Structure formats: C-alpha cells, structure tokens
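Just the one chain here, laid out as structure tokens, in the form predicted alone.
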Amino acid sequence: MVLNDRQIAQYEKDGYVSPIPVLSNAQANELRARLEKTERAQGGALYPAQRSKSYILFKWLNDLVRDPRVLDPIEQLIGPNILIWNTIFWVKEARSKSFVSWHQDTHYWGLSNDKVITAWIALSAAPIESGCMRVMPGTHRRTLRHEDRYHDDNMLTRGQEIDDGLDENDAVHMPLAAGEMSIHNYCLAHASGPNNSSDRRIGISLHFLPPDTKQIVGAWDCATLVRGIDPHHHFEDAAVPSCDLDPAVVAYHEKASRALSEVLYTGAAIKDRKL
C-alpha cells in the first residue's frame, strides 16, 4: 500500500496528505501534451463545459482515474468500493492573476457523504510561486460560513469564499512536482493563489466517492465505478469514451456538465456559468 500509518493518521486528523508520487515526469509531460493538443485545436483553451466531468470526454483521463497508483491510496482512506464522480481541469496561465478563494466543497456539491475525497494531480510543476494549493488543517471537522463574491479572477463558479475568520498563518502549502498527487477531504478549507511563474500551472482534480453517497440537491447525476462493487446504484453509470472527444459521448457529457452546473449554482443570486 502507498500510505503509511503516519500519513493515514494525518489525513484523519488534518484532512489532507501530500505529496504522493503517481506518475513519472515523462508520463506527466505526455498527458500535458495531450491536453495541450486539444487546447490548440480549439483556439488555445478548453471550452468552459469541458473543464468538468472531463473523464467522460477524454480517454486518457478515463484511464487515469482507474490507475492503481491513484486508487490504492484512495482505497486506504475510503474502502475498496470507489466511484469517480467528477474531474476538473485547473489551468493557470503563466503570470496569471487567477486564484481560488478559501472554500469548502461540501457546501456546493450536493453530496451526502463526508468521506468524499479530492485527489489533485499535477501535470506541470506546482510550486508555491505558481499558486499551488493551500489547506487549513482540521477544518474538515466543522462547517464554515461562506459568501458568494463573483470576482473576475476567481476560478470558482460563484466566487464562493469563507467568511468565518480564518487565520492565514495556519495555512499549509502543498507544492507538487509534475506527476505528484495530493489528497484532501472535500470538507477541508482550501485555496490557491495566482501563478507568478513563467510556466502554466496545470492540474486535474479527481473526486472519489464511496458508493453509499447520494446526490441530494440535483435531480440527476452520474458517476463511474472504478474499483470494487456498487451495491447502491445511487448514480447513473457514466458513459465511457473510446477515444478523446468521442462523438458517441459528447451529448452525454453535455448533459452531465449541465446537471453539475445546476447543482453548483443552486441558491445562487447570479449564474455566470464558469462550468
């Protein structure tokens, strides 16, 4: 197994563990090249809807979410039965002002389970300078107050931000080399700053669920079983691409992305559709 007893205890106590080696530098560069090939073919960037539920669109990503190097530590933390619910691309251009404000995902994802895990994989180096993720240890054990602030440079859908007296001095940076992964509980307060480096900061967040999880906000949702069994079937089985941007799954992905957007904007005063 990948995680030792100390790391598992840290995850339970602090809500995160990092870094975890997953891909070689060459493998990370290969996946980055595949992503950037798609971006170039589309004028230089992914379309907004392609950022989320992207494992339905890209075969290389559908393969990655099933990779034992990714799933083995997830199994150690949530058990042998694992669903992939969502994946999101997080791309900050060089010298970009884009940031992610302090927030807890549990407020917005409509999921019933506090065991949901986010694995964040770096396809480029993600040092402090490039705006790596920061976390507030232990905040996964309490619910914090949020406000929607809709800042133009905020990468979050609603500009959601914790308004509950967080002390920045308590924050822990989680820098990653290309190919490394961090793991955090989705209840944990986390954020990231602007990219002040000369290279793009490219990462993918992978969101894993135990199968007893339910979608309790949206009327419909999908996920894919990537390990073990699913005795509950609370989510529709997501379509699986046979190639990148498989025409057979594009319409299905649009449905899934639209349903996710409805969940994320539930109760919002403004819906700017960043996803």
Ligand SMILES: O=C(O)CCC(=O)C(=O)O
Second form
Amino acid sequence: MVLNDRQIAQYEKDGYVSPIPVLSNAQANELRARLEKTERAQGGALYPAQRSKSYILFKWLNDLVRDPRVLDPIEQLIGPNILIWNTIFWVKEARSKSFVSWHQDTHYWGLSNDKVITAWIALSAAPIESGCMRVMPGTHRRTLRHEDRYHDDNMLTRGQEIDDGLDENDAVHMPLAAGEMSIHNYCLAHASGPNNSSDRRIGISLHFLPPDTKQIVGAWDCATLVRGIDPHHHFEDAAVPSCDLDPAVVAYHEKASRALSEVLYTGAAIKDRKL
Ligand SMILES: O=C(O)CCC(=O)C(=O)O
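Could you please show the structure of the form predicted together with this ligand, as a counterpart to the form predicted alone just displayed?
Okay, now the whole complex, with that chain kicking things off.
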C-alpha cells in the first residue's frame, strides 16, 4: 500500500494528497527529454490539440498511465477498476507569466461522477517559485460560482475563474520534485501562479475515472481501461499508440481531442482553442 491511513483520510477530508514519489529523477528527465524532442521537431512547442488526450498520441505516456506506481495510490482512492480518460501537458516556460486561475474541473468536463481524480506528475522540478499547483482544502464538497475571463496568460480554455469569495490565505502549495506526483479530486478548487524560476515547469495531469462514470455533455468520448474490469462500457476504447506520434493513431487522437475541446467550450462565448 502506497498511501497510509492518514493520507487516505486527508484525501477524503481535504480533497488532495501530495507529494507521492513515482519516478526517479533520472526517469523523469528521460520522459522530459522525450517530450522536448517532439517539441524541437515541431519548431519548439506542442500544438494545442496535442496537449490533451495525449496518452493516445505518445507511447511513453500510454505506458506511464498504466504504471503501477501511479495506479496503486489511485486504486486506494477510487477502487480497483480504473479508466484513463484524459491527460494534459502543462508547460510553463522559464520566467513566464503563464498561470492557471482558481477553478473546479467538475463544471467543465461533462462527467457524471464526483470520484474523478487527477494525478499531476512533475517532469521538471516544480517548486513554489515555478508556479506549482495550489489547492483550497475542503472545497471539493462545495459547488463554487465561476466566470469566464479569457486572460491571454491563463492556460485554461476560457479563463474560467471562481468568483465566490475564496480566501487566498486558505490555499496550500503542492511543490514537487521531478518524478513526484500530487493527487486531487476534480471537484477541488486549484490554481497555479507564474513561473519565476529559470527552468521550465513541466507537468502532466492524468485524469482517471471509475467505469460507472458517463460523459453527459459530449455526444462521443473515449477512454482506456488501465486496471481491473469495465462492466459498463460508457466510453469507446481509445486507440493505443505503438510509438510516439504513431501515424495509425493521429486521426483518432485529433477526433478525441476535438470532442474534448467541444465539451470544454460548451456554453463559452469565445472558442479560442487552447486544448
Ligand atoms: O499545471 C497547472 O498549473 C494546473 C493544472 C490543472 O489545472 C489540473 O491539472 O487540473
């Protein structure tokens, strides 16, 4: 067992657990190098659509979402049957203003289940000065009002931001070393500030579902069973890449990423595709 009773109780009460060691520093560096090789080959960055549903596109990430070091603590929190639904790259360049406003993902992902869980894995060091993840303990038990603010430096699709009297003094930072992971319930309010460090801050969020979850906003969606069984089949089985940017899955990934983008922008006044 990876998580002890205190950590499990903290997840239930506060909505998060951090840090959890997952990869060695060398393994995190190796995955970072794989990502940066793709970025270089494309002129310096991922394309916006490649940021999401990326486990369909990158073999190394499809392996990571099945890694027992990642899944064991997830199983302790949501049970033995686990689907990977989405993964998102969160790259903040060194000394960049990129930030993520306070938000609860539950309002935007079209999912029926409040057990949906996010694992955030650091591929670079993510100390406080780099704009690490922050959370508001206990807010996973409240529905908070959001507004779309469309800020250029906001990494979220529509600049969604909680406008419901949150007190910044209640926030907790979740700094991570490269290779460590934080976990939070997707109903929990979270955010992150600009990167004031001299290195890139590179993270990947992995979004896992119990199989009784449904997509209730989008007409079509996909996911991959990574542990246990799926008696429900609410999601199409996602394509699996046999190498990074496998030509056999590129069109499928584009379909999945576009379908997700449509869900994320449902009801938005402006659809400026960031994901
Ligand atoms: O990487 C960040 O700073 C924010 C990530 C995030 O919002 C998420 O994983 O849900």
